[in-house]
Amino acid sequence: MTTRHPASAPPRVLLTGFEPFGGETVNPSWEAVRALRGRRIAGHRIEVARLPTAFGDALTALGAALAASRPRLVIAVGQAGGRDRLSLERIAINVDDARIADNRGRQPIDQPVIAGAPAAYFSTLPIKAALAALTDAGIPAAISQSAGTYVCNHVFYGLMHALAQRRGARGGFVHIPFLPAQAVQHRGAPSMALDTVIAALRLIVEVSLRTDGDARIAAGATH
């Protein structure tokens, strides 16, 4: 059922995070987005949703959240243990290829996220403008050319496919490092403080709401 919002209700932004997976007891993506629930940024109210780390089920939960909030902007957030900075993902690909089983025990190999759909979708967030803003704020960030082939990419692709059927809504995906408490369990793994992640997400939302196009700066990769 689609939730009806009063005509006077502010426009909405949807942020999604994931439940823990891979033996972790916490997922920084959910800890960060839930801290922003109900906040107002650039006149928009932040709604949040916690997605299962499971192929298929994650898209069902995402679809329900989209229907309930009818957002103008959607940013899905996921954990990328081992990365040393926040990653603004550029492209979602139509493939599931799980190195480990998901939280429901599923492990698809070389399967499409959505059969018959396009091979890939680009983020519609102003990722380079966001990168510039994060860098100016002293927050380590980069453009990432791959969101992997696990549930994060699964959700990123499903989100962009859903938004392609809508008018006026933008979206994309952001990967974040381990929290410090997680990193101590993984020798040598980098981390990012929760307060820094929250500040980064606020900034990405604000830039995305206030920027129509994108900055033209070099942020590619050689490999």
Second form
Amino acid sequence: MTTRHPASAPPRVLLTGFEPFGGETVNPSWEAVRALRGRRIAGHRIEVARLPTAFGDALTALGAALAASRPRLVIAVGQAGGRDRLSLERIAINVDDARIADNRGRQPIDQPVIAGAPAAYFSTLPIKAALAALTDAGIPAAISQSAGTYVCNHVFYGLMHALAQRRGARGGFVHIPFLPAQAVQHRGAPSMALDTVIAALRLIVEVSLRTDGDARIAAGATH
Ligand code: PCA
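Switching from the form predicted alone: structure of the form predicted together with pyroglutamic acid (PCA)?
What follows is the whole complex; the chain from before opens it.
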């Protein structure tokens, strides 16, 4: 059997972004991720995949990307319009509960992402160390205790379920604000420049590759 990556190939990092949804014409997650395609970070090659914003289909595309890339690190990225900072997601839950239909017209309500699978998975990224690095770099970031119950949480959960079966690969999810050009259409909505998001993702990859375990920093929420 031939594989895409010979033994001598550098180890890979897989970054995923989403197609636009909810009436937007761009999705900043894909714009940021695709800018890093083919780059080298700490001896690792960045590979990217664009996932459909659709329940089920997104996990099919993610599974194909994982099989092709066999990455050491996976960071899935999605748009969280209205959030004012980059969110390092802590927990993926086994629930699909869509407030709006996805890009294929599906709107699951209170269904499991994967029937019979655990209620939740934690990110295996060093989210506290990443938060410290982003804060030091002057990039607004926070730990988030919920990635919602839409397609992003669906992908986060599916990713962590897949990684739980294969040892050695870390992964997690990052939500990012609107781009400034999107915020023009959403009065009062915060935004983050594309270059800042790209720099943030580079930093999260670097920290994830060089940090075993995580830093111990208080960054919880009281409500
Ligand atoms: N954000 C959505 C799905 C795709 C995306 O970029 C979410 O937060 O669920």
